[in-house]
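Consider the single chain below, provided in structure tokens and representing the form predicted on its own.
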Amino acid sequence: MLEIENLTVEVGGREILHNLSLNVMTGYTTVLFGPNGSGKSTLLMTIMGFSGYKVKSGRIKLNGEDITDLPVNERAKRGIGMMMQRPPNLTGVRLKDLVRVTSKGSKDTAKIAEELDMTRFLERDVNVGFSGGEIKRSEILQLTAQNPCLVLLDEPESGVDMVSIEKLGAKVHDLLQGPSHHCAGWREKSGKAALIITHTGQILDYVEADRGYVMCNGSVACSGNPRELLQEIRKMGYNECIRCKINRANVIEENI
């Protein structure tokens, strides 16, 4: 589904990512890791094309598409859909325009509002005065209309609380599991594709991950089981993945 290979990006003048690659494979749901300030969420703004992201090298491919070069509105009618970690306020929209607009009137829209306990938001406009939580449902709502081919989720479980991350978590879950629209060039498997990028890792709480990377200093450190990644990760903290990576690279050059 996803191919991101040897992904170099520039924010601001200043390099971010150092030729990552990563695959995220269709109907699976893959995890990367990593502390605050690793490039976690500067990987995901990218992948969706948002302006100030600027690819110096490599390449983001969809479905065996280069996409790299793309708008954002072009890789979301491809079929990417983007929880964001900290969405901006949309005054002047209404939340349930937003949706019915992202769904195409395919969804009820009603009904899945009414199951995130949303439906008192959607007369009220985007974000405007919602809590962690209800921006993190919002957004759910959003994607769940959209029903996109590849998920990406920047820190679902961040600004929640206890209460609602049952909720969210379980929405979540049912999100990944369901069908998705038709994406070229895609043949369905089951459940869709989904990049999630945690630094607690509490949402392996409520979703079944396949595969996990661990992101260190805007660059892939290790990969391997997420939950035994997340296992080591609490036992040693990731001060450890970045001695390990450094101490690997350090190998590979007296090697060459």
Given for the second form:
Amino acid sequence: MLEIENLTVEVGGREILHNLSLNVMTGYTTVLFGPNGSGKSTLLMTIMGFSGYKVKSGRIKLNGEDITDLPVNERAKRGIGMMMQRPPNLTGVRLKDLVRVTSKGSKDTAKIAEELDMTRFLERDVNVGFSGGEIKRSEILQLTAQNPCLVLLDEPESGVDMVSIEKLGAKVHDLLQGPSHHCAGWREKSGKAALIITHTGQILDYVEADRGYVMCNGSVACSGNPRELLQEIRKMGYNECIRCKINRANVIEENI
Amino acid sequence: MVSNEERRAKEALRKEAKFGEEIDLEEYDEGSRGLSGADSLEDLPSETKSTMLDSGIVPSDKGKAGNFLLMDNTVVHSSVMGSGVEVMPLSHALKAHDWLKDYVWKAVEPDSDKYTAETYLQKADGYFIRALPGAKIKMPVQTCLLLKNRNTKQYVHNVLIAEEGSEFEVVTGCGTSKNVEKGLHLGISEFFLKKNSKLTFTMVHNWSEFVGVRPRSSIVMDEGSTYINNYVALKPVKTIQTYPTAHMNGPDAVCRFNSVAVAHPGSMMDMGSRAVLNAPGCKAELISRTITTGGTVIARGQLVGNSAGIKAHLECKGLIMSDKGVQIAIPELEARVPDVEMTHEAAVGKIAQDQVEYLMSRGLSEEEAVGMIVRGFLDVGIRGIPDHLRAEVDKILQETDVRGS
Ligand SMILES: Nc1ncnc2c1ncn2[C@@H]1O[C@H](COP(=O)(O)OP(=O)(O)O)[C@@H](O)[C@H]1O
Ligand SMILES: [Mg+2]
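What about the form predicted in complex with the partner chain, after the form predicted on its own?
Whole complex next, starting from this chain.
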């Protein structure tokens, strides 16, 4: 579904992603690990098309279509939806109204809000005074209303308390795998896919992840089975990944 | 015999106002005082009714404590439906209540500027609304001030009295008939809030791009009284300059001013609100949200703390939607004693791109996203608006073109 080819991205005049390539296949949930500052959020923001994330070279393709230069809403129309790590406050815009226009009347948003324990937030201004965990739940509420084909989640579990994580996890699960309604976007027939950033790996308790990538210093250090990667990272930390990548690079260089 | 007041007013006929560009009063014709009356707002022509609706006024008796309509300089309709409240033309009230002379022209000085002077000398009529002592009036009184004929100069003099312990609500809608190409509105409003009374006053302006507007309002507040002022000006206007002042003379008085305005291309809006806190325990909050889509808006605000133990906050926020637009925020705090708590917050700028893109990532077009953020911005300024008006104001807001030119 999503193909990223040799992507180099600059933020604020600094190159953050270097020649990064990665694939997310239809029907697959892909997890992205990596230390703080390795460029995970930058990658997701670039896929969604936010300004300030300047593609210097490389391509982003969605179902074969080059979307590298499309505006944000055109990407949303084609079925990409994102949970940002730090979405902005929308003073004066009630969550209720945002959820309503996002769902275009296609969902029982009151019920979803209820399930996420978010009913009392519907009258509040989007993100204003929300705690970290409340922001995540509000984002999942919006995403459920949006029902994208390609779901991008930036640390969905961070800041969420032990009780809410159950509800949130269940909703993330529904968003990715379950109940069988069609997802939004022009390519709905092709099914869903996800790219999820996680620090703790906690979200893996709720979703079936198929593939994992580890990012270091703006490029992919390695990929593999997400649970195995998580175990390695827990055991040895990210330094091991960096070493591992340098070793591999050396091997490749030696072979040339 | 010429009274002292009259002499001073005559001398002030050339006195320029402190703010706002000068308007030549000679350019306009006297508004008619002889238009035919209407027994009910429901009997009015549909075009007039739709102008009223666009100004937040429902042309019906239902659910209202009173209705009042002034067109040009004629009182076309005045009626009372509720009990505990008086609604009548000021000219009638002056005959009915001998004591009223102690109120008229006591909150606003006739010689403040040439506009007050002219209104004084023309013996302008307007509405008189009074809530009787202890009366809690549930339904609102509606008043409507319309410019009907072109090139008209309209003078209005309103007096509102909230007697001790009373509570009431007034909506004033101001508008312009479609065929009016040029017009001028001068409006004096004097408010008197007695001990422990409460008045919620909402004004909706729906003028046109050729109309000049110079309201002069002053609110005199006794102990424990509460005054809430909502001001909505979303439609084009040529020039408006207004700076209502609350004189909080009794302890523990509370006032709140919420203003929202859009300066369209060609509009010059100089608007502010002022609270003078003269007694301990008084609280004031002045909030404005202004947008320019190509016009100029000056958002003023002034808090004057003359007594210890007062608390006041002033907030002017402005959005610039166009390169041609100008936003000027002028917040002023003036403390004359220690032990006051006075704060202000002013910000002007353009709409935040990250907010727009956030909404676009949910599938909204750029225009839809901007519209939603801008309406949200204004919405903060009108959250104090009474429920029954909410739908009307929301509709006006939805219809307002907030795109920059
Ligand atoms: N607006 C910006 N200007 C400059 N540097 C930035 C900006 N945003 C992010 N960065 C830098 O880019 C790097 C990657 O950040 P980010 O993508 O947020 O990492 P991660 O999500 O993996 O923690 C960091 O070093 C961060 O400081
Ligand atoms: Mg991040």
